[in-house]
Each structure stands twice: as C-alpha cells, then as structure tokens.
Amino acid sequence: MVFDMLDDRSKQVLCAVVQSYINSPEPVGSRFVTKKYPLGCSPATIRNIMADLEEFGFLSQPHTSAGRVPTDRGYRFFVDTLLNTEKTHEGDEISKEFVRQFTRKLEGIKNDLNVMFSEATNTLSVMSSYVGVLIPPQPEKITFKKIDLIRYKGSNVVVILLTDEGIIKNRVMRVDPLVTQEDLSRIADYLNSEFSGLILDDIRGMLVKRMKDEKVLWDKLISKAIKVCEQALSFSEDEIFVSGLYDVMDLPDFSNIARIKELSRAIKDKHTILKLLDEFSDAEGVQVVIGDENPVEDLRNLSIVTAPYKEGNRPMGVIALIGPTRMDYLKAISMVGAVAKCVSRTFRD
C-alpha cells in the first residue's frame, strides 16, 4: 500500500496538515506546521515532506503560492491513524457519562420509537452541526409477536402491530365494511397464534403463497385474515429519520450552492440512502466513508460516519453522521459509536 511508503516524520507531517485543515478550511503552510507542531524540523524540511505527500497523492495545492489541502487518501490515512490510536478510545472513555445520561433519556421514550428515534438524530446533528440520520429496523430484521385490530369508523380499522423487539406500528386502513369487529377479533387471534415469533419479510412470503393456495382459501374468515394482514404488514420500508439538514448549511465548507444541492438531492433520495446505509448494519463498529469512496455521486464531496445498534448480538438498524469531507473526524467517530450504544441498550432491556 502507498501507506507502507511513508516514514514516521511523513506520517507525522500528514497528520498534522489534515488536523490543520480540519480546524480552519484554509490551505496548510509549512511555516504554520513548524510553529504548531513540535516535530524538529525546518520549515525548508517540511516543506519538502508535503511536497513529497502530494506527489504521492496524500495532499494537493489549491494554487502555486498557497500552502496545501488534504485529499481523500489523505484523509483516508488519518482516519486509519485515528481508529488504531488511544487516542479515540480516550474519547471512548470521554463518552462514558454521557452514554449514562443519553441512555436514561431515551429509556424513558423509548415506548414510542419515532419519537425516540427522532431524539437520537437531532442529538447527533446538534452536537456535531453535521447531518444526523438514523436507518430504523428494516422488516427482514422485525420478528412479529402481536397484532390488535380495532374498528374505527365505518370501514376503517386501526391497525396495532408489537414486535419482539418492542416496537410499536400504528397505521389505519381500510377493510370490506361487512367485516365486524368480532371479525377482527378472530382474525387477531388467528394472525397471533399463527405468526407469532416469525420474521415480517418470511410473513409476507407465507401470506403470497396462502393467497395461491386453494385449499386455505375455501375459508372465508382465514382468506380475510390474509388479506387484512397482508395490509397489516405493509408498513413503509423507505422511512428515514434526519436532523440538521439545514444546521449544516452553515458550515463553509457548503457556502458553494451546488454542495448543498448536492447534499439534499442524496438525503431526498431516501432509498439510496437506505441502500448504502443498510451495507453497514453488519459491519462490527464505527465505519467511515470518505468523498470518493462513496458510491453515490452526490455524496463523493461527503465523508459518513456510520455504526449499527443491535438488539443484543442482531443488528437492528444504522445511526451515521453526514458531513464535509473536511470533518471532525475523532469527534463524530466518538459520538457515532457513543449514540449506537445508546440505542443499543434500549432494544437490550
């Protein structure tokens, strides 16, 4: 790896440059570095050494004259730097009171996820003025264990769906007016009796291969119940919870109009996200992808902070943060991983 090519005053040098720039979006000077840092050294030999890192693709130049940036690569190997130092886990630590606090807080929302939910993100992007987004649990990861159904008025019926994990769906639909409630009642409890314990998205396989089977069919209350739960079922998978889309804006690094163009086009775009994202509900800890390493055009100018919370060992869903590439890395790493765990112990107890 070109990584391997660099010697420790390189290293030394490289991350002094991006941290630089993290600060204050201006380019990097060597004379600056050697007045910030204590690495002994010139500013003649430094500037040697970020010449050298550009031409290995670790920096660019905005102009001849001026000092230098970091590039992805660059920032790339800051961020390894960063997730094998003590330094991070220091600020692991750092979180502990924190995570203590935010868990309690939630504990005593978390009977209703949206709102819950919606507490995590804007806790993220208010303390970052990053973009906070959190991927709630997908069916394929919900497992069924309780279904209510209650007319409402005239054909409509409310719709109460509890899952193992504890969440709470609530919907109203639409069922044949001359389904009674004591319909209802047994279509619950056969929809209970039958499903309990299995996952939504094998649910709905089951339902598809009922409708087709005729000899489930010649049942006029189960043919019901299949329908009503198929509609029962078909919750929204595209739902997302973001904060500080607009915080963000503030930053300099979005005062170009086609960044922020940019930026909301990929948050609109809520299946996209919910693709990327949804690769990294397996991943083990914080995970980051910076500008080019993103396969969605519109975040290439991005770097995401992502970690998944888990009901126990299973993954549930992903809490990210969205921001420059020009980021506070060790921070929104910290406080990623500090929400995830959070959340965590909520779907734990």
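Positions refer to the first chain, counted from 1. Values in this document were obtained by computation on a predicted structure and should not be read as measured data. Take the two forms, superpose them, and find the largest set of C-alpha atoms that agree within 1.5 Å; that set is the rigid core. What changes on going to the form predicted in complex with the DNA:
After superposing the rigid core, the C-alpha of F195 moves by 2 Å or more between the two forms.
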Contents of the next structure:
There are 2 protein chains.
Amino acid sequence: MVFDMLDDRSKQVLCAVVQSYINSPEPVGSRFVTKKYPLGCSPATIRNIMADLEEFGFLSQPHTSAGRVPTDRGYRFFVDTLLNTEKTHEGDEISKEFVRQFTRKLEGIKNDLNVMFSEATNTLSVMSSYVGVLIPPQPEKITFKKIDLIRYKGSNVVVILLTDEGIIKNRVMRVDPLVTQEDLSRIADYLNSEFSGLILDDIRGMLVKRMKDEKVLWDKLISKAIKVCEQALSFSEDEIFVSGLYDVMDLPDFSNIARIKELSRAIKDKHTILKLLDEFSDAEGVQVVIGDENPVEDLRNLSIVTAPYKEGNRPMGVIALIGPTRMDYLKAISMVGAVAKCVSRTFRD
Amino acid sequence: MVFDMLDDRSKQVLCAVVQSYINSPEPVGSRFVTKKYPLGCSPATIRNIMADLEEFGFLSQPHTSAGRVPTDRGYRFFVDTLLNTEKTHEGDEISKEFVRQFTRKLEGIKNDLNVMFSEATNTLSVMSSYVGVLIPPQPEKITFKKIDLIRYKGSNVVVILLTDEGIIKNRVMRVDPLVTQEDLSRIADYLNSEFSGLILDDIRGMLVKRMKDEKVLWDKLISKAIKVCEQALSFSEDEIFVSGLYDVMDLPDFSNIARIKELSRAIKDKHTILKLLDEFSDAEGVQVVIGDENPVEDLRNLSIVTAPYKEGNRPMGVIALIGPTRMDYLKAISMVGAVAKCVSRTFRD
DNA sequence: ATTAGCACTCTCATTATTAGAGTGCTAAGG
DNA sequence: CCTTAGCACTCTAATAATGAGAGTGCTAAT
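Switch from the form predicted on its own, shown above, to the form predicted in complex with the DNA and output its structure.
Let us now look at the entire complex, which starts with that chain.
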C-alpha cells in the first residue's frame, strides 16, 4: 500500500521535512534539507523528489515560492513509519525510569481516584506541553460489587459504592425523611444480592424497568427504594480530566486566537470529546488521529494521541494528548503509552 | 473628596464616556457625546470639559487625534457614583425574579455542594459573559460538628464530616490495617467530644501539637489515631470554581492573545487568587476592584467584582466576576450580588 | 461661559517598491 | 536515465510614501 509508492530516499526526504517542520514551524526548502539531512544529493534532486511527494499529497506549498509543509497525510505516513519501525521504543531507557518513578507516585495516591487521575493528566500535559485528557471509567465499564447506604443527619444518605475494580465512589444524597436506616439497609441488601457482578449501566436500566413494570404491585416503600437505588448509582458525572490548556498557548501553532477558541470549544464540549475518545478504549495500545482524520469539526486542525488504560485485560478508560498536527509524535506516543501503562499497573493491585 | 472636584455636567460627561466605551470599545469623541447624550451644549464645550477630565486623570487619549477613553480612575468614579446613587437596585424587578428562580434551582441541588457551587459559577459566567469564580468555604471558616469513620474493605476508611453549616464532606482514605473499626469509633468519639464546635483549622493545629508534645507518652495506637484524624480533617482541597474562560474570548478586549494568557495565568494560580478573593469574604456587600488597583500583577488589566456569601451572619466564601476593566459594572454588580444572595439563602436552611 | 471655525496632528488603510527565498525548467554531465 | 548546475520566474513580507478621516486645541466672536 502507501508504503510501496515511495522509494527509500523519498521516504527519507518526507521524514526530513516532517521532522524539520515539527522542530520549527517554517516551510522547509530543498537547500535546507540537503544541509541538515545529508542524503548525498543536491538541492535540485530534492526538489524533484519533493515535487513528487507533493503530487502524492504528502507535502504542500503555502505558496509558490515557499518551502514545503507536511500535509495531514504526510504526518500520517511519518507516524506509521514511526509505529512500524518500533522506533517508538527507542527512548525506553528514559521511559523505563519514568514509568518506575511515576508508578510509585501513583501508588501513593491511588486510593483517591480523582487525585490520581488529575495527577496523571497533569504529568502528561506538563511533560509534553500539549493538552492532557483523561476519561474516567464509564458506568458501562464498571462492575458493581457492593453498596452501603448510611443515613446521616436528617434526610441525608451517604452512598458508598464498591466495585470489582476496587474503585470506591461515595456521595451524599437526599431521600424522603420517611425512609429509615433499616429501610436503607434492606435496600442495600437487596441491591447487593440481586446485582453483584453486573455492570452499573445495566443495573440502572433494570431498575428503571422494574420500576415501570411492577409499579402497581410494589408498595410505596419499595418504589421509593428503587428510586433511591437509581439515584445512588447515577455516578456518571460526565466529567473528564483536562490539563495544560494554558501552557499550550505558548506554542506558535496557537498564536492566533481562532485556534485557541477551537481547542477550547472542543474540550468544553465534554460530551463530544468523551464519546470520541471512548471509542478508543477498546483499541490495543497507542492510537493516533491526525488533523482531518478527525470526525469532530473543531479538532480538524489538531491531532490526538490516545491509549486505553485497563484493569487486567478489561479496558477502563482512555488517556490522551491533544496538540497541533505539528506535534512531536514520537514524544507524545511514548508519553501517552507510558502514562497509560502506569495507570493500568496501579489499577491492577 | 473626589466627588466634589467635578460639577454636575462634568460628571455627566464622564459617565457618558464611560458608558459609551463600555458599550463599544472605541474612543469617544466630543461630537459623538453631544449626539448620543444630549447635554444641551456643543462639541466645543464638551471638548473643554474633556480636557479638564483628562487633567484630573479620569480620561486619557490613545493618541492626539483620537477620542477619549476612561482611565481606571475614571471607571472608579463611575462605579462609586453607581454604588452611591443606589442605581444598582434599579434592575430589581428583573433581579427579584431571577433571585426567586435561581434560589429554587439551588434548593434542588444544595445537598451536593460541588454541584451547587459549579451551578452558581456557571450561571454567573453565562449571564454576564465574564469569568465566574467561587471560593468554597475555607477550613478556617468551617465549624466542626461531628465526624464518622467507617472501615471499608481492607484498609480503607470512609470519612464523613458534618459541620455546623450543614456542609457534608466525605472522602475515602487509607489507614494502617492494624486499626480496627472499634479503634476508629473510639477515635471518632474522641474527636466529637473534644472538638465539636471548633474550627477545622484550629483542630488540625491542636492535633499536630498534641502529636508532638505527647509523642513519647501516648501509645502507638493513639499516635496512629491522631494521624488518622489529621488526615481525615485535611479537607482543604485548595480548589476554586471557575467558569466562562472560554466565552470571554469572544470579547474584543481579549482579541490579543497576551490578555488571554494573563487571565489564564491569573486563574491558574489558584493559590494567589484564593488569597486575593478571600480578603473580601469579610466585606459587606459587593466590592469592586478596578484595573491597577489590583495587587496581583496579572490582573492589572482586569476588574473584579466580588461579594461574600454567608451562613447567617458568618461569611463563608466569596463569589466573583472577573472581566475587562471595560466591564458592564452595573450588570456585574447586580449579578454578583444576586447570586451571592441566593447562595447565602440556600445555606441558611 | 459658550460656540463656530479652522489649522493641526495622528492613525489607518492603500499603494508602490524591493530584497530574498525558493521553485521549476532546461540543458549539460556522469 | 538519473543527477545537477544555472537561471528565469514567482510570490511574500517588509518598508516607505501617500492621502483621507477623525478629532483635537485654540482663537475670536457672541
């Protein structure tokens, strides 16, 4: 396929252009290539090759007398080469050390998921200087294990939710004052016996269904109980973790305000980005989406590098970096991979 | 004082310039004033007045042949006039209705503080199109009432904290496996009997002190208990609620990227902004800080409108709007006031 | 005290000009 | 047949020149 339409030297030229442009965002000319990436031929030759590459759609010219700039397709080729040659793992000496240290750091805070997730997102963005994003496990991925309902001061109830993955969530909610602690315990027992081992989302569905089906049969209390359960289980806060939106403004790619607004808008629309990234939770390893490959309008000028994190073999959520298409893919890929590995590892225990 | 150095017509001219400039950010000329704000005199007269106002430091010219622009001092005068004439309450018919509706909305979600706070911040920013900020109650403001420590699955402990203000916070933490539920109950009892009615911050200080003083005397378990307490009470998440950073970019005042970065930086530095705003928590009613009056470097080009929200008479935290100095102060002041009122009202029950 | 009139100033948009970078093409050389 | 030197050509971006327009400050008259 694509790899075959180019001879070795063409590939080298393409990669040279991409690397140079990633390094600094100025159109790269033929003379510059020969100086910086000695391929043993003259500018004229490079020019010919570049013309070909342009014809294939890997490069383009901002205007007639400028150098070349990679197209999204050009980046794609570059990334595929990167991923194929496994050059990605070249930085493993650094990476190994990083994974070790960072895993230890996560160990220390893993009992508070929110803290752990924001730490991961932060690290990602700080080290890459792109925008770090993390999608927490979605309800449809979480297995229910045990629930406790504890009456608390008047009509408040503390819900403590324990899942198979060891995730503990807790929240306070309000119930009808008529519901006693005893009732709550009964409700909890009911939930625990009926639904243990099932997935949160399904449970919620089942509850709603039961509520409808047997509305007439069940007594008031039970009906109320179901309502409590449903509330208790709606933990989907539609929340995602984002970090680095500020530092990204220092990149020349975001020197014009329209770009920043695009990015902000895309991130602000949590639902869309959640849906988008969630699709990668089943993927194997690091995935890259480049510029116009992106289904979301506002992200057409950006690239996304994602990797799922897992609990054992089951995918839990997604970690991602969002940056300009002119992104340091090598770094981004290994960073996302490493952080995903750390988080997964922490989940395992 | 300041009010006396200007005759009535001068004040009118100043206010006209400010209003016009707030309305659209273009230097306003003498001719324009006579057209839009009929004061019964000619452009030439206005010119004379404007020259005076400039001498006093209320107006300035971007360049010789441009119209006038308000200085920060000019805005200050305008705002003081606004606050003095109580014109602020002119919009009360709208305001009243808003307060009623919004209070009801808050009622529905007040049992989850996080939700309530972000709702308040959101509303503020959406309706004003500036950046909404909310400082949650700080540990030194929260009165301890009761704590529960519940062992949960292995070495996890659920901490449920109840305060005088009815704030319930809960979190999961990890303790030494040797500590039993019985120990935890004893610890909780100890805390409840010793510290009820005191302020969180003080309690923490006392705990630390005890830990030091009696280190040798107390047995291992007690020492561990103290440690648990301290952890349990460190609820200061240094978190603030921010909303509207995105929409603010649409304002012409933020068309250049430096401004956005300034604003982002200021907000990102949560500690600074927290400290800054916290100083207004004891103030009475709405306060306005304009441009260079601001102690924080990054906020010198911005204005802040703040108001404390209270539980009864005790100030709890602060609500604020951050926007350009060319801010619609009338709107901002009444919005911040209204939202603060709603939040306070919700706290009362 | 106010105002009409006018000269003056400064900005901003428009146009012209030029240096520089980089290309594409052609023709010569291995 | 691939490579390369040479050269004309193209396009940009920076700089300068020009002029219209807006708004002022000042003066002299009311």
